[in-house]
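Next up: just one chain, as structure tokens, the form predicted on its own.
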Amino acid sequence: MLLSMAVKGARDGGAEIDPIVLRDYQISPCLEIYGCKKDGECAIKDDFQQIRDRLLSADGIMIATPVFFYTVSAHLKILMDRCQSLWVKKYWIGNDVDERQQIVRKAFLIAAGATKGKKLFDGMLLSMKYFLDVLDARLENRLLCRGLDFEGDALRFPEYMDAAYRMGMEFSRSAGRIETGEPRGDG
């Protein structure tokens, strides 16, 4: 419900979306076999190649997920761990320094989560940060839920969705700006 209200924003805010609903794809999990270590391409084919050029293609990435176990779902945890074959592309392949200072896309992350600790988002945005990186991308905002378990709890957080809808409409006028950025690998 959040996802669908931070897409009307950005889609009122003059945006094209190219929805990908990870859960209608074919993706196995990374078996590390580290055949990319030769020109940086998967050694696995499934939908990942298709899921991964969108993603390179697109001026802006929104992400949305549950917060399962302090972490993304497994749908997004098997993409990001898929993508170790970008980052062994840019950073075993591609050392050169300049090569690196690429175009920054810009991402939008909704997360939603049931409890109220304070640490919940703690392990799922450090994992983020670096997942973007490999896409050249920078965290540009976050809307980051508690208190959401089951299917329209949304509705129950008005602050939520119009925050969903303004942050989406926000994103879609900065997206389309890029950036050179410096080279990002530190860790």
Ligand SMILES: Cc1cc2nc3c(=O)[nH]c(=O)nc-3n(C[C@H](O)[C@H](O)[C@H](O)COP(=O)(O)O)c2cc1C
Given for the second form:
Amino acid sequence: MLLSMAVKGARDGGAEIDPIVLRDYQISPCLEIYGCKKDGECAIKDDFQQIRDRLLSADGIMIATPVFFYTVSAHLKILMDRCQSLWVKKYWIGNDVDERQQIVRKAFLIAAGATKGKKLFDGMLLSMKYFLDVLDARLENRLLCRGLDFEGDALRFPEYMDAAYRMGMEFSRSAGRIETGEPRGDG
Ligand SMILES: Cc1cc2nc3c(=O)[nH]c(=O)nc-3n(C[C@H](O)[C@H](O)[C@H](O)COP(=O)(O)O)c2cc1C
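Now that you have shown the form predicted on its own, what about the form predicted in complex with this ligand?
Entire complex below, previous chain first.
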């Protein structure tokens, strides 16, 4: 629901959206066989390649995920791990050790968790930072929603729904702006 609101905001702001629902695709987990060592191409051939290409051709990326055991959903984690092939391409093959990486796309995150702890999103945010780096993206804004557990819960929080719409608008305005980012770090 929050993502739908954000997409509405983005479309109202003039963005063209290519929606990807990960559960609709067949993507194997990374098998750590490093077939990508040669040229950065993942050796497992499935729906990953088309998702990767769609992400890399986007001006901006918006990701929505529930909190599952203090990190992202398994579907998203599988995609992240398969993007290790991009990491290999960028840092092993490309030997891209420049202090400042070029950021070509901005990313936005919507996450929902049931509990209210201060650290609820810490694990996810760290994974997200390094995942986005391989997509030459940086987290521009995030909507982190606590206290959501059951279907429709988001509707009880008009402030979350409003924030999602506004974030979509912001997404439409900022997608495509290029800048340089932080140096690669060890988090
Ligand atoms: C497998 C699983 C793991 C979960 N782990 C957490 C957790 O670590 N912390 C938390 O606050 N909520 C956790 N939850 C609750 C979900 O984050 C919560 O229900 C969320 O609102 C689901 O969002 P969705 O309906 O958009 O998928 C978990 C739920 C499931 C099914």
